[in-house]
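Take a look at this single chain in structure tokens; it is the form predicted alone.
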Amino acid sequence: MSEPLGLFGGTFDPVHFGHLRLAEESIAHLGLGGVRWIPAGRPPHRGVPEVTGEQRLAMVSAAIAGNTRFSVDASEVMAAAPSYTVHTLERLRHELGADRALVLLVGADAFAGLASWHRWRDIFSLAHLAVSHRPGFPVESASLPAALAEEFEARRLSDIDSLKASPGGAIATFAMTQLAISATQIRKLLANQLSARYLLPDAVLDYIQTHSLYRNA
């Protein structure tokens, strides 16, 4: 395919609808021949995740089942290494080739804490960076650490067609529908036996309570 792939990473503890218009919204705002999920095994900046790695890769593919433009990579699932971006990009530059636009998309909050990314600076090489954003409120270099300031200025995109252009170094925005969903919402909904429904796809809720997940001990 000639238009960029995207690629979504993230815990998925679980997945819910807020991560699916994120995927779906973007295929729209930037032209993209699909997305990739990528569920993190390991993650180094965030705290254990409460299910195992192979329970939040099979959420994800019920979730997405049945979308012709959204795949799964399990590769960091089953890696026993933790789940470095710029790893993941590596292997995808590999398995792709240079030529690829890649297109990793992030939330305006993630992006925020960029530099403190293993090998930050070194994602510019291998990809795109799509940060979506609340409408109205559009991520300001202001609002960031100086030395990611000076890249978002240096590589910020105004032309989102030109992302395909190239196979990396560029930073777009975009705007996406807030959906007030946080996996961290549904857990304790989990947890104390509430209802979760209609923050996540059935067939994911289906999955949580054949497999007894999120229960408070």
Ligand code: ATP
The other form holds:
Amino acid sequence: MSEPLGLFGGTFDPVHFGHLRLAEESIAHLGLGGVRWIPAGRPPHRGVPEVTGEQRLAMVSAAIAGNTRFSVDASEVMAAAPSYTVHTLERLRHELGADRALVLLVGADAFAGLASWHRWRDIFSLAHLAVSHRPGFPVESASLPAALAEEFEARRLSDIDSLKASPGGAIATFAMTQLAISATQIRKLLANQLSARYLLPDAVLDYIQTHSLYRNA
Ligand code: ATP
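The form predicted alone done, now the form predicted together with the named molecule:
So here's everything in the complex, that chain up top.
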């Protein structure tokens, strides 16, 4: 049986070391065969990103270059319609078959907002969810909206090995190296002509400089 596949969606505006460590550490913590990065096209939850989808995709590709466990999925960026995770998961199920264990990777802040996602409960019939710790965002039922706290309690996995046992439906948590890095912080630094070096890969910074991105606050 194939190892579970990690699916990592995000705006990645721009991609940074918080994202990279989350994906890297999820492989060992969750026993994944690899992680497929899925930059959002037109994220339904937020305003229009400052740079184009193609540019965010290019930055993710530059960031993960050389890591054979990582791949990038351009489908959301290339789609004309807004990106809803549930639609992407339906497409991936179709592509990868009904039995493959899929694990949607989310940071604790993204998980806390899950109940506002389009058809959020259907996500559990399509994939597992793995929630990584993130500084400032506790992963505990008491800090979640009631409907989500209920799902969290009912689906929570204590034994990570059982992620392999079914294609989806469970919620795992994992503690990653805590990095208080955000894309918002990086955009602010760059708009103020301050250094963002060592918060994201040099290859991504080079791309940002070459294309004069994030110059405006
Ligand atoms: P922004 O500051 O623009 O909101 P962000 O840094 O949160 O962006 P996103 O692209 O929105 O980055 O995040 C994609 C996913 O990565 C989300 O699930 C988010 O929770 C997670 N994530 C981002 N940064 C970190 C971090 N430093 N530690 C753990 N998880 C993170």
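Take the two forms, find the largest set of C-alpha atoms that superpose within 1.5 Å, and that set is the rigid core. Positions refer to the first chain, counted from 1. Remember, it's a predicted structure, so these values are computed and weren't measured experimentally.
In a rigid-core overlay of the protein, Arg134 has its C-alpha displaced by at least 2 Å between these two forms.
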